[in-house]
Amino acid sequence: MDLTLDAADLAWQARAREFAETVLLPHELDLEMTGALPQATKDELRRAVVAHGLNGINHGPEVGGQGCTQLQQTLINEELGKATNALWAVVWHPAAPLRQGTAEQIRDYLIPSCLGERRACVAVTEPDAGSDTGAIRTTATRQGDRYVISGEKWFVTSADVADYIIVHAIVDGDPHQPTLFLVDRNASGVIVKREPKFTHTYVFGHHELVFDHVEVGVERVLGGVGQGLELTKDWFVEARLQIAANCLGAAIRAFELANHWASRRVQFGAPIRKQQAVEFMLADMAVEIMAAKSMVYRVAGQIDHGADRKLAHAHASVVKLHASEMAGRVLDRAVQIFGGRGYMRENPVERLSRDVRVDRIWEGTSEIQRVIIGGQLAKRGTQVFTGWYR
């Protein structure tokens, strides 16, 4: 069994590390203290992503992407995850369902998105529908060669910088017909209800959008009527692996900072790492990170080797659950080791501690991941999680 990273893997890792350290990290404090970056800075960051060849890493070169393997994407997202304030989000990953688009949709949406000429946001969650997608009430009513979309969506991340929206709606009010639609951000009837403020400082916004009788042509159906839930599940595999990798990066940065501080900070005549209470916290952080990294890399590698779709979905839930909860524990210890300094916003561990909290919620809460895992256990047995897969 060869667990080494090859030259191409290491090159992608180094490229992402250099980008994070030289492009993203310099903007952390400005973003934290002001709450937003100027549009000119966002435009500069978008150009930097392309210049560094990090655009569309999850799509093939034939559509303008980089053709990275799932493991390479994991290595990249781990490095980017070390940046606070979700600055990793400036590196866009066009949604996986776009691969199922028509030739015209790929030309007009996927390729420009990979190249950085367009950007999407995804609208699924509603005031009364989150984990329970069966409760979605946004409708798309067929009227001749048009659909009329009406409803309200919450937590539409990056809606402020997107120029089109992938909307999850129910066709003709039939809950068995969940469908994705491509809606231009400036279409008549797309209304920003508000932009709530959240625990973390985020480089982009999370809008609440109202769709007030928004008309789109039948050619804006993505992947076929009734395919919305299945396409969203496939997207969740990528999204959950990305979150797991980002969590790894956040935990590693916090661990390294805490370890360095524990060697420098002297109390009672000795570095605080000499105190067993601190030493044990550092040891636990090391174990948790090593275990999570092994798990995330393994699942990414399995997907690259053609893992069964349902198996990949189950394992993505495992790594998302474990990595997000691991990051919370590691960040809590890092803040504790820094003491009062760990509670100052100028300290990366304080910002990261707020950043990673949402990772236990979005793209499926920890509780939903446990439901998925439990369901797979009931259907397929323990071997799904205790076996070894190439």
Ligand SMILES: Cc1cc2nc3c(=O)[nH]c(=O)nc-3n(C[C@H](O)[C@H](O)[C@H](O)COP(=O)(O)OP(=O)(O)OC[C@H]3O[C@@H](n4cnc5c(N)ncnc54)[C@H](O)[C@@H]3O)c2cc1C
Contents of the next structure:
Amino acid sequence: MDLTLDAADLAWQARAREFAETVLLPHELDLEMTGALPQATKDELRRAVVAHGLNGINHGPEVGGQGCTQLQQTLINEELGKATNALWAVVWHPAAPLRQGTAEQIRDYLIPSCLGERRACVAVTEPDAGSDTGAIRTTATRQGDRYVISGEKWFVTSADVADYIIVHAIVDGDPHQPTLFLVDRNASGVIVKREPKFTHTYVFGHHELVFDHVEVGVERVLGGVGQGLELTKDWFVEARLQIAANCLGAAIRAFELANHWASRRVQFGAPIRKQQAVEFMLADMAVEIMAAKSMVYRVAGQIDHGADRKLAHAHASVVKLHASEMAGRVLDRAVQIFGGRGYMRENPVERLSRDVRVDRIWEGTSEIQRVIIGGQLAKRGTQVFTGWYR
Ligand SMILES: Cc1cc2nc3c(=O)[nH]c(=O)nc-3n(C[C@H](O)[C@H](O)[C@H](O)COP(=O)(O)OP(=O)(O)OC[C@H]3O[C@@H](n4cnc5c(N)ncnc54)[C@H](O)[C@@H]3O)c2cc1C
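Same protein, different condition: the form predicted alone was shown, now please give the form predicted together with the named molecule.
Shown next: the complete complex, the earlier chain at its head.
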């Protein structure tokens, strides 16, 4: 079994690390203290992503992407995840279902998105439909060669910087026809209802949007009528691995800072790491991070080696669940090791402790990941999780 990273893997890792350290980290405190970055800075960051060749890492070069393997994407997202305030989000990952677009959609949406000329946000969640996507009520009613979309979407991340929205709606009010639509952000009838504040200081917004009789042509259906849920399955695998990698990066940064602080901070005449209570916290952090890293890299590698789609889906749930909960535990210990200083917003550990909380909620809550894992156990047995692959 070869678990080494090859030269190309290491080069991507180094590139992402350099980007995080020189481009993202300098903006952390400003963003935290002011609550938002100026538009000029956001534009500068977008250009820096392209200049570093980190645009479209999850798509092939034929559509303007970088053609990274899943493992390389994981290495990149781990490095980016070290940045607080979710600054990793400045590196866009055009949504996987765009690959299923028509030739025109690939030309007009996917390619410009990979190149950084366009940016999408994704509107699935509704006031009465969160974990239960079957309860989605946003309707797309066919009228001749157009659809008229009406409904309300919540938590639409990056709606403030996106120029188009991938909207999940049901066609003609039929819940069995879940469908994705490409809607221009400035289309008539797209209304920003609220821009709520959240626990983290996120680099972009999470808007509530109302779609009030928004008209789109039939050519704006992405991947076929009724394909909405099917298309999101592969997308979830990518997104959940990305979250797991970001969590890994956040935990590693906090661990390094806490380990350093435990050597420097002297109380009762000795560095606090000499106290077994602190030493054990550090030891537990090391173990948890090593376990999570092994899982995340393994599953990414398996996907690169052609893992079965259902297996990838089940394993992505395991990885997302474990890495996000691991990050919560590691960050909590890191705050504790810093004592009062760990509660100050100027400390990256404090910010990361808030940042990683949402990773147990979005892209399927921890409970929903357990539902998926439990479902696989019932259907396919323990081997799905206990087996090894040749
Ligand atoms: C900061 C942020 C950004 C987001 N960005 C986006 C975005 O860009 N686009 C988008 O569409 N959505 C986005 N979301 C929405 C996110 O995906 C949902 O919040 C998430 O899926 C949970 O839905 P909910 O909040 O309605 O909670 P609910 O589904 O109401 O769940 C509430 C609680 O009940 C539990 N629960 C529900 N059903 C079950 C079950 N069957 N078994 C066990 N427990 C259950 C949940 O685990 C949770 O603990 C974002 C959310 C946040 C907080």
